[in-house]
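A single chain, nothing else alongside it, follows as structure tokens in the form predicted on its own.
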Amino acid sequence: MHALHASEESVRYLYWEPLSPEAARERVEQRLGRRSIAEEGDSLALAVELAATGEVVGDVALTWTSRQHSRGELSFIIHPDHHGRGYATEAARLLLRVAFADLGLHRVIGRLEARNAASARVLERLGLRQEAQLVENEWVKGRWDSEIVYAILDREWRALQEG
């Protein structure tokens, strides 16, 4: 997990800098103790890892965001040295069918910083279509940044599965 939130290049588009390795520790611990999630405000995290190795080369989360609005938040980090391979799209697919089929929620969105185009490309292959785009909404390590925002509905989510 340092590696990964270590590296420049994997928080560029991020609200934070470079973790150390003790605040990368804190990280996990934080993750390990939520195994489930139940309630408004909890979310659920999964490392990615190569199975061959061991290596863990990403993150995938999920975070129900509202229960009167039935909707919650779809993140996701991998290592630089491994982007392109479909492991975000593969762990996050697995989020979407929590959301979906177990919480029984009715909407989960993606937000991405408007330059991050690999990211934008992983939502859309997850089905997820472009809603907004906030121009110069957030200051974010000394720079006006542009957000993006894309969702899928639970139908809309069911008839992927269908077809």
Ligand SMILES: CC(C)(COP(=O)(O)OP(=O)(O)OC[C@H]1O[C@@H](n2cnc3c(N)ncnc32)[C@H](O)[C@@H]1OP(=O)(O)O)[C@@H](O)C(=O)NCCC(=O)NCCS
The other form holds:
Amino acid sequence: MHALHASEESVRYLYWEPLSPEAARERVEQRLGRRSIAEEGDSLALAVELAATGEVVGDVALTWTSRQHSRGELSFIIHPDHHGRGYATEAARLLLRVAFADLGLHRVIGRLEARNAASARVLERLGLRQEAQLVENEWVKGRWDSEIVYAILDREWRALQEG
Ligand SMILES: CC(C)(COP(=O)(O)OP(=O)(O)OC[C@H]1O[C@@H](n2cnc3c(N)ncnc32)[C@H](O)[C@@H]1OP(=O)(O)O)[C@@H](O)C(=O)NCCC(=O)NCCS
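Hand over the structure of the form predicted together with the named molecule; the form predicted on its own is what we had up.
Everything in the complex follows now, all chains and molecules, and the chain you saw is the first one.
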């Protein structure tokens, strides 16, 4: 967890600064509790492990953000040494299946800082569409950031599976 969040590159478009070892440990402890989704606010957080070596190279999560609106949200981070190999896409694809096939959610979103092109690409490859760009809506790390919202509906996800 520390290796994932330790570099400026990793956290450039996230809300936090590089994590200290202590903060990373706390984050691991929190995430160990995020094993199932039963109530609004729950998350399923998964380590991305390379089958060949057992090395943990990433962290992906699905959060049930609203019971009323039947909505979930994806998040992901992959170690910089392993970018561009499809790992975020592969791991997040499984979480979309959990969201729609297992939990029966209506809508899943992804939110990102507007300059985070790699994250946008992952969401597009998964079939999410850009729905909104909120201009300078957040004050993060001493500057105004713009947020882009991507989304996919259950029927759209099912159509992709059939396709
Ligand atoms: C976003 C992130 C998880 C992607 O992980 P990854 O395993 O490299 O993603 P994938 O390999 O599945 O796909 C990356 C796609 O983005 C593209 N990409 C990578 N860097 C890019 C860039 N700077 N500009 C445009 N596209 C880029 C890749 O070419 C690839 O698309 P393609 O397969 O069509 O060529 C990774 O960059 C990361 O951990 N970033 C830091 C944390 C973060 O910002 N998380 C998202 C918060 S919203």
